[in-house]
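Below you'll find only one chain, the form predicted alone, shown as structure tokens.
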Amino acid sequence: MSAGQQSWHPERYARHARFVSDLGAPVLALLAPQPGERILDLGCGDGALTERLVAEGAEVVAVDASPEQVAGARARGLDARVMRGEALEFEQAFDAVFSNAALHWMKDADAVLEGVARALKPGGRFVGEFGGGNNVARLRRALIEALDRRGHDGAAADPWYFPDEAEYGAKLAAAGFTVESIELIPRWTPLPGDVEGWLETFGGAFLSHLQEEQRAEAVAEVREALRDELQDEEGRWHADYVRLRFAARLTAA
């Protein structure tokens, strides 16, 4: 892994993050896909989400600029494609975009939201939630000092996009969509296990800036850093999440 560099394993994700799948149901609720429709997922990570469009009869193509995770949804029968999200290659092939957890790690999201729009048929809609606002607070400071210490930039180090709803609504209408919906949901976050799986899996491109010998290091440091923060009575670790949730639809030609 190079420096800057985030990586995916997904066995490492199935472990440590299946739970951003499994919180994927309000979303997609609010896009409510319909038999025969043609949704493409951007993002798609491993696929889980995109089995349950597949199963409400959508047509689905899926993309994630991650070879590891597009072989992980392939083994589970679906048509995924490498692409990333700032270089999307269709036209008006679709009557919707769909996205969970994903649009964060696009840090481009003007050229993202241009690819979408030139995606869709008129008329259609980019339904998706991502990290928004204050999203993962704690963690984010937690992993930028302990990068400062060791003499790199850790804010420079960020690979996350984070708006708020006014920032992300107006991209989303400087790209030709009218909002329907937008909102942050704060999301205090029950992790499956200890906080080092959580960092391990998302904090690649922090880590990935110390030599090896440094990280196990860094992401000790990290945790103690953070227990009296993010872990409970109980000794279970949370993640403080916020989600930014929207709908929109591409304004008709």
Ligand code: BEZ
Contents of the next structure:
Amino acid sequence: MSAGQQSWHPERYARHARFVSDLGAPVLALLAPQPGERILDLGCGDGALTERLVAEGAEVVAVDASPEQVAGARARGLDARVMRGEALEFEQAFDAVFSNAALHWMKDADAVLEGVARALKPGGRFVGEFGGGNNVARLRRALIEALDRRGHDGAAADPWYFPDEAEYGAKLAAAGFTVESIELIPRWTPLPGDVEGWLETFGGAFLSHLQEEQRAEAVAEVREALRDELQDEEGRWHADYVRLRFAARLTAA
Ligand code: BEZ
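Give me the form predicted in complex with this ligand now, not the form predicted alone.
Below, the chain from earlier opens the complete complex, with every other chain and molecule after it.
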């Protein structure tokens, strides 16, 4: 684990993060993929939702910055490529760009939007959902504090970009899109297991700043700090997700 880097482990992801694609139905419905459409899935992860686009009859190219996730997507038989969202290499190639639960990992949103606009045919649509506003505010705060207490700059280690509707709507417009809908949706989400699984799956960019032997202790401390806020009376853990869901269309030239 190199300092500051989020890494992905397919087996851990399948165990602790399957709900990410399971909860993708509303944004898929907003996209409404049509048979024969060419669609780019931006930040495809292990390809679980990409498969659903293919099942609708779309011709899909999937990209992700993680070689491990792309290997998982290819194992499903998908056309998946390792590519950073800030450096998309397509020109007027797609009818639609789709993204679920990925854009918050791409801090340079302007570079992403420039690449998405370039990848779309004139009038093409960009439909997505990602963390917005106060997304995972409790989890984020507890991780920052755990790093601060150990002499690190927790805020500087934060890998996430969670804009609100006004900020992201303005960025979409500046990149040449007409925003058709954009809304913040609080989504208190039951986790499939202990919050430690979530922290180990998604908190890598924070935890990677710590020595190996400090990590388990920090995770246990964060868990304890969050128990009253995120664990219910039956012992079930939740994450305080807020989604930013949007549909935009590239303004015809
Ligand atoms: C999200 O889907 O909102 C998210 C997932 C992991 C870390 C941060 C945010």
